[in-house]
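Here's a solo chain for you in structure tokens, the form predicted on its own.
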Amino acid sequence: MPRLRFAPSPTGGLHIGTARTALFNWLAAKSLKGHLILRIEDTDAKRSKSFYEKSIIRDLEWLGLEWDEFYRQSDRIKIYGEFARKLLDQNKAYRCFCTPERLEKLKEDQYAAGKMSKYDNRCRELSPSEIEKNLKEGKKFAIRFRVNTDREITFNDLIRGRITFSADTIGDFIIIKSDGMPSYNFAVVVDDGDMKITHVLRGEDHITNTARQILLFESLGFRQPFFAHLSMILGRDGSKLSKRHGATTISEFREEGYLAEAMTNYLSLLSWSPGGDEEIFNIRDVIDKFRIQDISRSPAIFDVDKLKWINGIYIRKKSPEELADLCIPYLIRDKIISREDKENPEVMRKILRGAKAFRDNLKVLGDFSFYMKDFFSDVITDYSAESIEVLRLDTSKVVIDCFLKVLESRYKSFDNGIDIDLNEEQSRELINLVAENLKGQKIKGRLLYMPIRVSLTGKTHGPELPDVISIIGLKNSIQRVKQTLEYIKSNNL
């Protein structure tokens, strides 16, 4: 059975490039009808943090990328030691007693001489008595792998084709550090071999590691997996994706209000395509189309505007009820409503109608707070410069006076003291009544609708007027219109 693995290091959040690697491994495992293993590579004790591990797992679950088996390298330290002793016993590895200071000096001298840095094999042929003496003196040692320099290392990358390295450029490398922890390359090979991984799909920054790993696969007697290396993800300026391009981790995108289905859809298009012009699809619907060999070797360009476009499409697929539920956490986060307000029917009515009114405007869920904040205030907080110019028109006060009379007439037909719940159709009827009353004065079109909008919101742009009234409610609409009339009077407009 095909077995693939996604192996993040918990030294930071789930980066967008790492998330694409996870997605492609998931797609490959599903398309090959195999298993996906999640392996947390946390042998770097100084940098690995449990909260990063939890964050990575939470993000993978949010993306819907399930796995079949789970491992953590820190739980397998004993296994790495056993395999290292096996290489020592077979004389395929040796103890290196060189101090960090000596190794640093060696590197500096090699660079100064214009040479590539690699170990000079000083400890490679220590006699048994020398080794014993060093051990009795308590000298710290690392374990190095013996590299046969008289050969080439070749593998067929499923994406890039044939790749060859000269073993002479590698040098004897450390497999167990002086603190007893395995090196990255050694732990990866032991894990991939022990877990019977058949396909290794990872970033192109690991290509040079592959040469060392192939040597270890051979020496440990493991079957070598198929390798495939994904291209880098670059910003639109062609540089490596970084913080200066905006959000770079999945958790950051989630907090901004991107939907998981939009994120997986977009990530799948970075260096791959299901064919044709198809760009919007559920990721599970393209599993049968996914082939590792079809992944492009060219760098992928991360375009946040396209991601927002895709996210907006998925937002518009949501029902008002679904969208309202998704947006509530952002209203709470931005202190527009409280957690207790979720139990308030009037508040929930506003949110539901706002979701319906603003659905086409949203690119991310976090935008909902921007559109809704003014609707949770009893008053208009500010009149835009364009609105003030509308209020200066002689016809505007006529329209707003008429609008107020219509609203008050409707309000008086009910018991005083309550807010009347008007739906969009009922709200449209009120606006039509204003138009009918002003028909004789030939006030229509922009001269009619713009003053009504300004009197309710203080702005010249926004959702349809019936939506505005239905969100605000009749009582607050009256209050805002009166405020606008007072604003006209006090500012001599």
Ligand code: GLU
Second form
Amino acid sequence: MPRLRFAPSPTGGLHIGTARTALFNWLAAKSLKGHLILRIEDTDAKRSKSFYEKSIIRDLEWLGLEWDEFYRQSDRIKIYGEFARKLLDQNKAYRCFCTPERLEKLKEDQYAAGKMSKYDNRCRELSPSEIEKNLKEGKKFAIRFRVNTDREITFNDLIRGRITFSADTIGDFIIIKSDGMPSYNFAVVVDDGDMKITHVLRGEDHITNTARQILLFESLGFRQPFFAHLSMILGRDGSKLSKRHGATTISEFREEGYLAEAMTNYLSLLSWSPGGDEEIFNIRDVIDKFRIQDISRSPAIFDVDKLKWINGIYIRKKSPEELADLCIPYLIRDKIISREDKENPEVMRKILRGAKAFRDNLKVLGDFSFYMKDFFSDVITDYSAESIEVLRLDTSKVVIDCFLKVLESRYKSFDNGIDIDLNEEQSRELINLVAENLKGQKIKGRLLYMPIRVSLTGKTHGPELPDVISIIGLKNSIQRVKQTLEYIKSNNL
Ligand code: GLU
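Form predicted together with this ligand, following the form predicted on its own:
Zooming out: every chain and molecule, the one shown earlier first.
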């Protein structure tokens, strides 16, 4: 059975690049009807943190990329030791007693001489008695792999074709560090071999590791998997994607209000396409079209505007009820409503109306807070300078008086707890009624709409007027218009 793995190191959150690797492994596992293994590579004890592991798992779950088996390298330390012992016994590896200081100096000297840094094999041929002596003295040692330099290493990358390295460039490398932990390359090969991985799909930054890993696969007697290396993801300016380009982790994108479906849809388009002009799709619907061989080898460009555009499309596919539910956590986070407000039917009514009114304007869920921020207080908190100018006009007073009458006559009952819920159409009718009443006085256009808007919001700009009324609701509209009339009076406008 095909077996693939996604092997993040928990030294940071789940980045765009690693998320794409996870997604492509998921797609490949599904399309090959195989298993996907999640393997946490946490042997770098200093840099690995369990909260990063949690955050990576949370993000993968959020993206909907499920796995069939789970392993953590720190739970498998004994196994790496056993395999290293085997290589030692077969003389395919040896103990290296060189101190970190010596190795550092060696590196510096090689650099200074313009040479590539490579272990100088000092401990390669220590005699059994020398080894015995060092061990007796309690000297620390690492275990190095004995590289046969007299050969080439070749593999057929499923995306890039044939790749060849000369083993001569590879020095005897460490497989077990002096603290007993396996090196990255060793742990990966022991795991890929032991877990019977058939396809290794990972970033191109690992290509040089692949050469070392092939040597280890051979020495350990494991069957070699297929390799495929994904190209880098660059920012729009052509440089490697980094913090400078804005959000880079999946958690950050979720916090801004991107939808998981939009994220996976967009990530799949970074170096792949299901063919044709199709750009908007659920990844579960394109599984059958996915082939590792079709992944492009040129770098992918991460274009946040395109991601936004795709996100907007997915937002518009939501029903207002679904959208309201999705936006509530953002309103709470932005302190526009409180947690308790979730039990308040009037607040929920406003949110649902808002979701209907603003669905087409949202690029990310977080935008909803911006559109809704003025609607939750019962009063107008402040009148803008332009709106005060509007209120000074005599015609404005006529309009606002008339608007209040229209609202009041529409209002049926104050007792039902929830406001009378006017939809956008019914709200438009109320405005039309005001227009009708004032026709004789030739008040229309801006002279009509501006005072209505100002009387409700204290501002001269904002969402469509019928939307404003339907979100604020009839009861609170009356309250706000009365407040505005008071304001005119007390300020002698
Ligand atoms: N743990 C490695 C990383 O996060 C991936 C190793 C691999 O896929 O072989 O870069």
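Numbering follows the first chain given and starts at 1. Note that the coordinates shown come from a computational prediction; the quantities given were computed from them, not determined experimentally.
- Comparing the rigid parts between these two forms, the hinge point among 374, 229, 331, 95 is 374; every other option is more than 12 positions away from any hinge.
- Note on conformational change between these two forms: two rigid parts, with the smaller rotated by 18° relative to the larger (from C-alpha fits).
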